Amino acid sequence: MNDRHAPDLAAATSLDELYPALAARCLTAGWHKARPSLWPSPRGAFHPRHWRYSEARLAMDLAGEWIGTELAERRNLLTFNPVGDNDYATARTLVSAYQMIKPDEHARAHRHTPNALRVVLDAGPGLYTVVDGARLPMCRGDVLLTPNWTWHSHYNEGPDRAYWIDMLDVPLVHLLEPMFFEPHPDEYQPTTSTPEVSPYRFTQAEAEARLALLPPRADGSRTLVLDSQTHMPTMELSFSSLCAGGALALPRSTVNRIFAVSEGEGRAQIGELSFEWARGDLFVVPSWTACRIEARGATLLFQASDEPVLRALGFHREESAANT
């Protein structure tokens, strides 16, 4: 062998001599690893974590005095999952935030890779997105959704703050890294129809009436997955509605999980995590990890999910109810 190219290699006499000339090629010998790549099940590191949406309104309502939107891109709150560096991510593959908008300002247009979807909390009329040119008005308990490469913006020419939920599969883009944005070249997005129906907006009002249309679980509760995979593949959304003293269980799982309060109070538990939530809080179900909602009165949950990435992967795994 020529070993011209090599010669603290050719010298090594043992072990110990040759895996400092492996590690100076970046190799390194898979019975010498660091640390384990493969285990027996999945340890995340991102934890359970819960948000309130009474103190993340009394930030932005703060801020809102100090940055509008002529700076910001968007004025909002992302809610990261304090793990190691990560600054960003709620769950590993998404991202969830609060924004506000004051009367008459807009936030302006632009589009991108990433899958977004708004879950509104509170608004006044005269609060609109444009989406792709189509005007959506955006009411109360409205998911309107913003599909990969969609132009957006966000008006509100009405007299009242309007508040709203994001939530994104942008950290499943930066691990995939096709990352793609580009504001809008005029800065705002002319509106071009105006449709009653669209498959981007689906109402509360809408989904509480199909939800009364599903037969219940045993524990009374009722879930409803939203038609928007078509326009959204990497994430599912869902409404779920809880009776008075109901609960939702779901085992451990490899989906990672964000929920949204539409409506209703209660206590959940998620992992080894005890919290009692209220409406518009939110609050992440890590991959692999139990959890336990329980409401006090009628509750709406909203939910988005990576279980379709999971899915199409092969990747998606349930723990059964006789190993809980």
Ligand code: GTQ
Given for the second form:
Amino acid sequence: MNDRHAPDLAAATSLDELYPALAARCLTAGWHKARPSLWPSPRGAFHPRHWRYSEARLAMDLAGEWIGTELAERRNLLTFNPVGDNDYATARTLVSAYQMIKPDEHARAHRHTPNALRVVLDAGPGLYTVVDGARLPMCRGDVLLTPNWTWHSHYNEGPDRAYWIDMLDVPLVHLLEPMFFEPHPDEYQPTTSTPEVSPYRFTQAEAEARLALLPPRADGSRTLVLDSQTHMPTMELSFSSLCAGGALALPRSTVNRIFAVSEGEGRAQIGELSFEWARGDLFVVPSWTACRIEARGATLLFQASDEPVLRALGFHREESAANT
Ligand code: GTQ
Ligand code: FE2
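Moving from the form predicted alone to the form predicted in complex with the ligand:
Whole complex next, starting from this chain.
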């Protein structure tokens, strides 16, 4: 063996002397690594967590006095999960944020590979978004899609401040690395159509009408999966309705979920965390965490999950109810 280029390696007389020579070459012994690479079941790195709309709204109203949309790409408040040094992702693959825009403001046009959607919390007339030239109204309860690489900009031409929730698959894009982002060259994108209906807009009224036609689960809840996956294949979007005193219980699964409360109030238990929730609140149900959401009044929950990703890759698993 030619050891002229590796005298330190060749000189090792024991494993303890070998390890530093390996480390200098970015080699590590699989039998001697600092952390395990395999474990029996998902470890729950991300935590269950709940964020209150009332607090986010107060903070955005204050920030609105000091930060304008000409300074911020978006006036948003990210709901980060306090795991390690993470200050961005809400769940492993998803991020959510609150966003506010004042009267006569606009959020300039850009596009990016991450898929995004909005859930409108409070809006007066004159709030709209433009997606690839199509002008779409943003009304309370609406869900609006801005898929991968579509130009999007938001406008408030009404008298009221507007508040909504953003959900994006940016953390998944961070993991896989296909990130591209581009500001629009002209700041405003031209409006080329004002469609009556759009595959990118789902209204609360239509969701409620369709939910009412579905059979309830044993716990009384109903779930409507939105027809969004041809546009945004990384996420499943759904609305669930709960009656007063009803509940939605989900077993442990490998799916990561973010819930936004469209209507109602109640309490929830997600893993070890239990809390009271109200309209506009956000909460995250991370991988391999069971949850039970109880409604005090009639409730509508919006959910975004990464279930299509787990299913497509063969990683979808769910605990049967008998094991929970
Ligand atoms: O409205 O385009 O909260 O691009 C984060 C990234 C909102 C948006 C966010 C975004 C947007
Ligand atoms: Fe965006």
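Residue numbers count along the first chain shown, from 1. Note that the rigid core is defined as the largest set of C-alphas that superpose within 1.5 Å between two forms. Computed from a prediction, not measured in an experiment: that's the story for all the values here.
Undergrad: Aligned on the rigid core, do the two forms place the Cα of L18 2 Å or more apart, comparing between these two forms?
TA: Yes, the C-alpha moves 2 Å or more.
Undergrad: When the rigid core is used for the superposition, does A312 move between these two forms (threshold: C-alpha shift of 2 Å or more)?
TA: Comparing forms between these two forms, the A312 CA shifts below 2 Å.
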